[in-house]
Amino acid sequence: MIIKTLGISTSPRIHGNSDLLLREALSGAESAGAKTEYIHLSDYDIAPCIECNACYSRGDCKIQDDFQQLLKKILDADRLIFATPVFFMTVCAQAKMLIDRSQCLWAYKYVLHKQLFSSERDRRAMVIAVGGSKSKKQFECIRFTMKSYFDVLDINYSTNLFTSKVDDIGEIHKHPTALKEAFRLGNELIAAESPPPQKPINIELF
């Protein structure tokens, strides 16, 4: 079976550091036989959640924009690689808008008590985050936010690649270990045997 792998770059910068690591991770996934697709989130028109709570009765979001198109890609994927820079100790604004719009999935599952999928699927996700700070705490909010997001997506939170003290655009090229780890983890996301890990595999480069 060919494993569909979707990479979402949420960085506002094309060829930013998290973006470059994502591309390496997707190359690693391809080397393991996956069919990959890269998305730069800023190319999509996604409005913020307006907390109208229409999804509590509808099960979907009433705002019509590119969210519906992107959500279909996310739910169709067997593997998801989500890349973000660290802004003020959490995901960037572009990432947060996408995550917040997924409140409709929360309502679908926990208010309307419906299942996203008709049968169980082996879906796994990896998070790539890059921050300029030297603090190890900068990734704590990333973990909590992504855990909640992956829960509503019915996808196993399998892997983290966190890199600190990298800020200037393209600076990740000075850290070949990070690029190699991205490739390796992307490969393992596809090649790893079942069952998925109970807790995310953590690679933290400081």
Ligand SMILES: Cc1cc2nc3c(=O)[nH]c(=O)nc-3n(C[C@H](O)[C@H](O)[C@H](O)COP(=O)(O)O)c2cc1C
Contents of the next structure:
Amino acid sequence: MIIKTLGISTSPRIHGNSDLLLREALSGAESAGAKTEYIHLSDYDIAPCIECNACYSRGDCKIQDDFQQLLKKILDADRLIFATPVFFMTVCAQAKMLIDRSQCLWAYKYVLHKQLFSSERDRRAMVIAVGGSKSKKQFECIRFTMKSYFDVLDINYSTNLFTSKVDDIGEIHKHPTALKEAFRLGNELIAAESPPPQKPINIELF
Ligand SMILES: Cc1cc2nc3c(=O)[nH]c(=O)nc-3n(C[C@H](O)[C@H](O)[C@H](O)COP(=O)(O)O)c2cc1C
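For comparison with the form predicted on its own, would you give the structure of this protein in the form predicted in complex with the ligand?
Up next: the whole complex, starting with the chain shown before.
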């Protein structure tokens, strides 16, 4: 079975640090036989959620933009690799806008009591985050936000790759292990045995 793997780079910087790690993780996934697709989120026109709550009765989002086509790719994927810079201790605004628009899935599941998938699927997700500071707390908000996002997407939160003290564009190239870890974890996301882990595997490079 071909494992479809979607990588979403949410940083506004192309070839920024999280973007480069994502590309490496996708290469790792490919080396394990996955079919991969890379997306730069800034190429998509995605408006913020306006809390109109139309999704509570419709089950989908009434704002028509690129969210619908991106959501289709996200739900279609067997593996999702989500890369973000740390901005003010959490995900960047671009990432948060995508996450918030998924409120329609929350409504679909928990207000309208419908199922996202008609059959059981082995879906797994990895988070890549990069922050400039040395604070050990800088990834804590990201953990909670991504857990709640992945719960709504019915996808297992399998892996974190968090790297601190990396700031300038492309500086990740100077990191002794981060790119290698991204490749390895991308490979393992595809090659790992079932069942998926109960808790995410945490690789924190402080
Ligand atoms: C608006 C903004 C907010 C930031 N906030 C934080 C922060 O709270 N903690 C941190 O460690 N780094 C912070 N940074 C630094 C970035 O996380 C860092 O430059 C990172 O390498 C960017 O990743 P990217 O190249 O993938 O975009 C911030 C940068 C910007 C532009």
